[in-house]
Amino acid sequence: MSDKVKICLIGCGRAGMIHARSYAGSVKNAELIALCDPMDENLDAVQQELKEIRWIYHDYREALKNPEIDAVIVVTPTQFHHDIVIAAAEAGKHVFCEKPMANTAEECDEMIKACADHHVKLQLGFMRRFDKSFSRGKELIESGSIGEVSMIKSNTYGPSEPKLWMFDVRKSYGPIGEVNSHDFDTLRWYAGSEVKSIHALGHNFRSPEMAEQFPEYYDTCTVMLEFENGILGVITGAQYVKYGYDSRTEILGTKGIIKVGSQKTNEVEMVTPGQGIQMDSMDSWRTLFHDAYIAEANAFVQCILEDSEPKVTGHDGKMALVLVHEGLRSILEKCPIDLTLK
């Protein structure tokens, strides 16, 4: 491989797109020279606003053929996870796959066995480890500054209404699929372990008019945790809030607390008579992680060139998934959920 990663992105919708433009031109070390979808209208968007793309497939499987692709960002539909990233690592391409991983644990098992026995490496799409505010968080707990973690609570709202495929929960799990699969992922991380036990429930207050068609639809949820090492930590998340899009950490210690995150897009504000103080809202997480996108994709080029290990491994995509699936559980069967027993 020469000194510079050649990259074919792998599905070239909404989120592709996001890749897209890192790699055209803001990650170091990489060249995006293929993409892959089966839709020409995504192809063509991509095309239009980034030009000169050397290769363009309709089959990932033609584009894994090229000798001129090191690696592939996969950002297809989940369901097609699985199958990519697997021929992806028959055939020597390193890998970056987007979250959710896959459908199921085992699949994830068998996506980190085929990486790891043909000697690639296996990056997962969890951004906020990567923003420079959640990374100093993780900083200043290895740090020790506020003494012993004793609890973590982190929330993800989101602006969006609801498509209508979202109502069905068994498919796209609620908002615990939908927003806190990063939460999840985060708690980890602040943690250091393992999750012991889970506790979700789940309740429809913003849209009651789907409650007799889609009776298990929820919009709004709360997540208690334990882990593991006696951290306890509790998510909440929530769909179509509609003021903006909200994502903040408080760690508490023995000695202090952490804050990450605000709800503000910026440091500025306007007060005027009869209207108090007034603040510009985070319209969306495009906004908020712009630069963390970013720098996932260096460190996924630097992982390679340095044959380093991924920050964001296949294990962290796998746990992450098993929590989205045991949390769903837990509202449904309307009880805990004990993981010690899986």
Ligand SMILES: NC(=O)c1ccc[n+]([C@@H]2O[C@H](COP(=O)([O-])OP(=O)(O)OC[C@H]3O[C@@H](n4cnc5c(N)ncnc54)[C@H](O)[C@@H]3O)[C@@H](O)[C@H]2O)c1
Second form
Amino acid sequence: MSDKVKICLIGCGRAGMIHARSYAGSVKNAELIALCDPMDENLDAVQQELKEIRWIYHDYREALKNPEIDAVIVVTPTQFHHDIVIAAAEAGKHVFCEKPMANTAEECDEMIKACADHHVKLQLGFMRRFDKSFSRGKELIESGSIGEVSMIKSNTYGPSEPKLWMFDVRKSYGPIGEVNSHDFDTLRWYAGSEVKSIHALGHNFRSPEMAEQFPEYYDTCTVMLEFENGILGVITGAQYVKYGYDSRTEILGTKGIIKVGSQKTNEVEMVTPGQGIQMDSMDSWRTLFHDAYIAEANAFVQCILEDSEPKVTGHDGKMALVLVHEGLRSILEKCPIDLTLK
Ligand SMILES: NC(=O)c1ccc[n+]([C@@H]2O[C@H](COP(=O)([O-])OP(=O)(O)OC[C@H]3O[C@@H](n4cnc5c(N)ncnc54)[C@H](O)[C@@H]3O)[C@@H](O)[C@H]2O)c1
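Could you drop in the structure for the form predicted in complex with the ligand? We only have the form predicted alone so far.
Let us now look at the entire complex, which starts with that chain.
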């Protein structure tokens, strides 16, 4: 391999475009040389914006035959992650895979094994671990400044109206999968431990007209967690809140508290008679985590060049998936779940 890691983006949709921009512009030791997507329209959109992409593929199997490609960024719909990641590992390509990692924990195990067997890196797409504020939170926990961590609370509320397929929560998992999978990863990372038990509740507040057709649909949820090291966790989630993207985390310790995140986009305030203080609120995960996606891409390239362990591993991807699945099971069966019995 040369001093630059040559990248192929597999999946050029909404999130693929974010990765394409990072690799084409802001990652020092990488070069985006190939794109793969069955849809010409999506390929064209990336090509028009980024130009100078050397290879275009409609089938990932063809892309994987190209010896110039060192690594792939897998950003297809989740159902295809397993097959693509295994084929990439077998072709000797390093892999970055978006979350959710796959459809089942067994598929995750197979992906982890394939990457280990073929000595390629596997990094998962939990970009909050590369966000400056979330990373500072972790540093402060480790410094011991707030004493022993007793409880971690994290919320993610998303603005968008659910697409029709999302109302079937057995396929979409609802907000616990759509918006909270990142919170599960953050809590595991901050707690430094695995979850022992989970109890989740959900309710549909914003789409009552869909309740008859989709009685299991929920747009709001609360999740209680107990970690193996005794730390308590609370995650709240909501979809279609409309007012913006809202992600904040709080870590309570025996000697203090750490608060990560805010709803502000910037530090600008406007004050007018009768309207009080007005500020710009956060509109989207794309804005909030813009720099985190670039840092995530840089870290992936660095771990390939330095032959070091990725900061977010296949195991992290698998555990977030397990928690989403068990959280939904807890909502549907209306009971707490002891994960140590599995
Ligand atoms: N980390 C995050 O915060 C974050 C945010 C959004 C999406 N995601 C994840 O990224 C993945 C993609 O989501 P999206 O919103 O970009 O979806 P999308 O539907 O906008 O894009 C998916 C793209 O993959 C292409 N595709 C489908 N099958 C393919 C195949 N076999 N080979 C190559 N390309 C194929 C589609 O044509 C489409 O262009 C999902 O797993 C999603 O959960 C992660």
